[in-house]
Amino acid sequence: MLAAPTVAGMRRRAVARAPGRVNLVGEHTDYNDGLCLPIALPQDTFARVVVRPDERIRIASAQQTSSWSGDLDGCGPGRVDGWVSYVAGVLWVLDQEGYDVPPGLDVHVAGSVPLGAGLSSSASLEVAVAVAVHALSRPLLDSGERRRLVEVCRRAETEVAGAPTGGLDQTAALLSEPDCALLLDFQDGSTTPVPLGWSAAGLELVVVDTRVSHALTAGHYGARRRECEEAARALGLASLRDAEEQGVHRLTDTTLRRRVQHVVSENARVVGVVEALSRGSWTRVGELFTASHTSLRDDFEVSCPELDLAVDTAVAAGALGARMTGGGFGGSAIALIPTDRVEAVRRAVDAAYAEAGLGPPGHLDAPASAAARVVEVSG
């Protein structure tokens, strides 16, 4: 929790928190108008915004040695970079969209979402800042405003930070519910809570952080998105959501064919996981998780040896299923594990990493948690 500012006279301020996320299944489908199934994590980011009497914007983080100072005009595209761009970008888009953004602000952030772990620390940061600034003028955050802030944060990440996100992470941070996954349909914009129920069945979802840092701005993510857009054009489709299994073979380019094969099969896996959850078919959920990883590794080619090792070891040690989560090229894997096997799986993964000459991975519990909220408004 962020400490209150020690200034003479209380200035208008707000504090908000936003969670990281894990995507259970439905990877690289959001920007293809597809289906995704994320949960919010207990790991989160807090943002404190304090109105200044001048027209200076100051941005600082408990996790970073660098800070930034400028004005609101300097928060836009091409004016900031690095981690600051995710914060400044939110301020710029809010102002562009007509929100009441004070011209002078002190913004301080602190978080527990591991950086570069594929758990959406960036969206957690964006959403916490957006909710805090929104609360300065409108403390109540209804469902309509939450959906509008999703687009604000998506624009900030795409237009200012330079990561072509599809909106999955921001939606999960703003609309998730405790003990539920969130079924997202990016074609019609619908969101449906999906009760999980695996805790009562003696199962836990755990995260293995490979500690291979990934960054959506590194170019691989954008390349996959461009390939999907090219494939859709080749098939004469508005998006790959409308692609069908039989149509995949019309593509002569083998790379594009594999990309489409992943998207088509991944959308089907999302439907399959939702159905299996409703029946309590935990073995089937695990099978679909592992099948998703295989597709991401072979057809979409976004895995890495460290992720593959975590997934293969977890399944061999007793997990019902496991898969990489997030954009890939590093980051984290998830595994659905009987509670009495969790520690054994973690030890097995640690041992496999050591044997491979890799540094120790991180381990996080991943109960489905609540969406972003306003913590405090005063002044």
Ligand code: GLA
Second form
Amino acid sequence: MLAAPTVAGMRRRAVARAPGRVNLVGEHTDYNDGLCLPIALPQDTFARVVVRPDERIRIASAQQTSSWSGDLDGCGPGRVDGWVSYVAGVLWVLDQEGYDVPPGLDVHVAGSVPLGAGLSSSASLEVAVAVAVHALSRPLLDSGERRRLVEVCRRAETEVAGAPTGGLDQTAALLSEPDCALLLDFQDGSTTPVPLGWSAAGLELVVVDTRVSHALTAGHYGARRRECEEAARALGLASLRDAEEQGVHRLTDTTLRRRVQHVVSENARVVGVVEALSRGSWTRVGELFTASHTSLRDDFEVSCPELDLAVDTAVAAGALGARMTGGGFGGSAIALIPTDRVEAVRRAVDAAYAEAGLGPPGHLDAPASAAARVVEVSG
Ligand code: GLA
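So that was the form predicted on its own. Now I'd like the form predicted in complex with the named molecule, please.
Time for the whole complex; same chain goes first.
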């Protein structure tokens, strides 16, 4: 049970915002007690919560035609599905954890994080709702409270929305800092800001949205997670964080061996990128991005032809490196590009997609942005 002290005098209305994220490197490592390096995006989700005088919960979104109405009990596991479950799930877990959730609440959300693009629109939705509801009864949102809300949102996604994700996205949304990546260590729980000097060096990070929708509830993600757990058991380890390259050959199953190979090498790449960032070795950062993509494509097998095409084309057109970001099976790729090559890279990716008979990809800028915050509290 999380500690949840309460204050008297609930406010009537609150608005909060929470960002989407891209993960620079450290993919499919969070649920293996490993290392990740996300940044928050400028694209975000806003949640407005208004206390009602009755015991109705109403949930609506500017991006959805359907809305939902029910009560707090109806927000729990198995009672809600689709996009509503991410919002309802947060209300339910907050209540379970002893936070003050008013029994009557209007929740309205609106966002600019592209949906299903692997940029954590779900976590930004959960976190915006959690921060807004939290603000109704608690004026303070310090780093301890933020960490507790990470766990609330992760539980909501796993237990109510049914996506067994690892905590990377919620942590990025709640703890990121502008102009920094955030080094996350899921073994000791530490979060360390890592300054990004690449704009001053004439480089930009861009996102290519393949527009192939990925859904973490679809089963592939859970399957990878189970394979990692099975491999850890076979190696007699609590998690793959403690696996070592030399020990991998002890696995007789070649699929499991490749999965472990990815996790072990990906943790090392996170350390490598952090070091390269601190030295301003941009070429090395790019190489490690591309090596991460190769490992996700060949060893972890979570890429898809559209992601591979975006990555290969970006690198051929002048990116220092590129890789898929997020869970995979669709979603987005990122590329680190000299500013004067950004347009050329985008045109090359568009042309490659057209030639392959694919619809046009989306393009986003990805400056490292701020974490979730309360925008307004009143009443
Ligand atoms: C999704 C999940 C995260 C993480 C990534 C892969 O974004 O939500 O927890 O596992 O995939 O790194």
